[in-house]
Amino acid sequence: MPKDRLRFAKEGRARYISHLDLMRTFQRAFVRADLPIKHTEGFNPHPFISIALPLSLGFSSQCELLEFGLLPGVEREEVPARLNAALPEGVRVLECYPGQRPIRELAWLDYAISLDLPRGGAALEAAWREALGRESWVVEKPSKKAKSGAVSLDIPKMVKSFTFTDDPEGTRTLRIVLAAQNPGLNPSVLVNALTAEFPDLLPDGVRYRRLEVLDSEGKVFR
């Protein structure tokens, strides 16, 4: 199994490569980068890395984690600097440590939702922080893997915390923390959720930005 992680950052137009064609610009880059990898065995072998909690395409992120075995003969701390010079702009290696923890052990994600608000922000804060206070509310999500075809989502029980701040060029920023898995709640989700509960509050422009990953207590997940 995978012992090395790596902790990156997916910006600007790299926030539009997808998740299959990430993993493919991955493992051009270790081979670019002369870094010897573990790879799966068989007639076909081909590098064992994976990302955690794939990222939605358009969302940026600085806490993606992808996993990876490094074999012997070059050091961790050689590795962000050798992937770097060989990824393209947007995509950035921001360290490479042992990957001792489970990525099963991934409980929370920490998100910046930018809002775009000319105008009704402060009626649109007072009517999102009523929903999300709610001691319940279910919405119905597609889902392929459910036989009915949608699964409940009980909002507030998937949500740690929020706030909300004014940015200085206008827009207004919902900070919010949200279930990672089983189940996790995309960000996406919850804002066609509240706009679908609030039709007249709509947002000119919405941005997410992932920010940290967190276990169950709400501490840094490394």
Second form
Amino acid sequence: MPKDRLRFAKEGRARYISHLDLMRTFQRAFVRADLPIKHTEGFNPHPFISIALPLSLGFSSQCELLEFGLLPGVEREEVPARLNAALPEGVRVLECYPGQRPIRELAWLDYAISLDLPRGGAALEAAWREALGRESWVVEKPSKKAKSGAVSLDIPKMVKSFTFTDDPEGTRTLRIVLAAQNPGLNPSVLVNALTAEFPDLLPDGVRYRRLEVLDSEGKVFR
Amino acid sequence: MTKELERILPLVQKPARYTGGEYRAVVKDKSEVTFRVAFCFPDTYEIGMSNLGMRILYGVMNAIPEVWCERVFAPWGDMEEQLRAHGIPLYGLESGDPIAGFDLIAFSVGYEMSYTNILNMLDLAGVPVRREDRGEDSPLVVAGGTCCYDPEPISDFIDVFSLGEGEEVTVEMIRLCQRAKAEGWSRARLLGALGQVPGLYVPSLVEVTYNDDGTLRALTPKHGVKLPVLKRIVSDLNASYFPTQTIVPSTEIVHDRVMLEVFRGCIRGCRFCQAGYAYRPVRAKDPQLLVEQGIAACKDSGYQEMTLSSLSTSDYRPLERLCDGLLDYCAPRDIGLSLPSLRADNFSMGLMRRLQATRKSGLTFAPEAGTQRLRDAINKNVTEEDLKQSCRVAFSGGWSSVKLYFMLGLPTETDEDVLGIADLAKKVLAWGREFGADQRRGIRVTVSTACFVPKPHTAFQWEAQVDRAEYMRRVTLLREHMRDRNITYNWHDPDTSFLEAVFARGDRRLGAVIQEAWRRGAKFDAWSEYFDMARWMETFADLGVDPRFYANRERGRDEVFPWEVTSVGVSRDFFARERERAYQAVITPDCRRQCSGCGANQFCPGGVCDA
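Switch from the form predicted on its own to the form predicted together with its partner chain and give that structure.
Complete assembly follows, chain above in first position.
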């Protein structure tokens, strides 16, 4: 299938565009940018676009990957600028390159989780550090696919590494590398588990940002 | 985007409706803008963004460099709850700024059942809902759209109504408001000046008095205002602004496609149809220009679908040429072309082939009535032979399902007319079997009926609506005579039609009812999730207002009508003549065959319409 790949950022107001709507947005943006792309075959052909590891609604990211197939006649170097002129505010193509490695080799995701802690966050940090450092910590996550309606996740096994930074103005950032797929750990599931475990230590607000996609060795994936 | 908004957006359904930032949304530098407009649509984002008028006026207003027009839609209940709980006032999608600080709040009002949403949006914005409670610093609240041809039911809440097509008068209104702002005019002085602008109706400048029987005694203008206020039109559509560069929503909306307006007006003169009278005279656009605009809009939006928009699209003389021109571009690019408004009497083979070139959807015809006598009475000049011919074309061309729309409760309707619908549906089914291209495929006929709502500025503006019990009796009668498993019968809810009939021809006394129903929780009355008939009926009863007075009463021949503060340019005498002809079941030829002297030629240079 198609071998071209985009890395793009999704930020600001665009964070609230759902995965399906984002696919439609890109399909139209390719038309607006007059960039012909490969179509699926079959009875009802449509432009082939695949976005790896759908981002949760409300998250920002600087490392979203989109696969597609450029038709002959356009240079890859032109693609980011032409698409960016055709995309809504907050969606920004950073690079276009030939995709070499299969998406299944994408193993880890590096996140920044910003926590609003206007009354100080030392206690929360200490508690969360303790939980993340446990040998094993199994939480139940509701699942539509599982027969029982829930799946068990052993959280420490899905965390590769983490650090806390104390930012100005009552914000602390948890920088954490989480399993990407099969199964992956959504950082909001992690935060929900942590706030359920420590109900008196609640941040006022939480923001999530994907910083980087990594392979199984923790190296940058492209 | 504020942190408060960031916190509530993950908690609501489809948050992309509340963020703005779409492709082609207009964002201006606040320091270069001196006049802010909140353009409000009293329904959801998905409905409002599908409205072509909204898109046109958004473009017109934002074309003025120092004016910034932003969009505002009614937040769904979950979002409203969050906005109220967190004290976030209603904001413009483009800037996120509270609209209470804007200069102008403008509503597009196309449906009576959205009235309560107007109040709810003003309240969410923190603007007093009643115009008399607004201070010197409050934004001016204006309304336009087809509902404003009877502005009276909502005249307690609206400072200024804009009648007819807004491309020109909106700019004139803004210019006057800018001048008032620069020169520090009082609100009263500005309203007085706006009342002198052709096409603008200022309800505070008109006094209404009543007779003992509840009918209107007089509409008395003050401060030199002239009544009725005549609607405005755009004379030359070819020269008028059309949005080829328009917002492409980032989330799915109802009409998610290029909308190409082919012409305005209608030559037909169906006696029940307000749009047919209110959009007169007919003004067509040049087909070559339309092809250029259609292609430009496809390129700029990236949409894979285009629809032609107008009343009775098949009456556009160069329609086949237009379709060919568009299909030259659309077909090789897999862009679907659809024509939503076709008449059963001129759906041609040539047209069908052109539509088939792209995608095939169901076909809908609207005979409106079941017998020729009643179709003649309402001047829907479609014969059974026309319908047969259209069905033959459609079925032999491969369509296998046809939808038929009718109204029940039309003036002069008898049980024979009701049963005529069943007969017609069965005939269509039989034609399907006779002409169907693929005999193995079943033929489906869907019949829909709605309860007739008499509208102002029509030949039937005097008529009573049949009551609920009578409508349901006719529904049952029809259903019992149309039991065939290949015919599906849907009927519309008569409660909604009843309230539509009340508000469509209501007067100022309904303002109190709307406000009280809203206070008791009414909103999104067009949505079954929210609509509560009992609440409305209790409110009417508690306020001592009889809704049947408005819906189910036949008006006297010379009665003063509340909507006569406005004029669509068609004379009351003409409507009265048309009503007489309806009772005689005599048709009036369409405007191309013969001018019937309706009065709308006053808009045309030289007094001749280009029908």
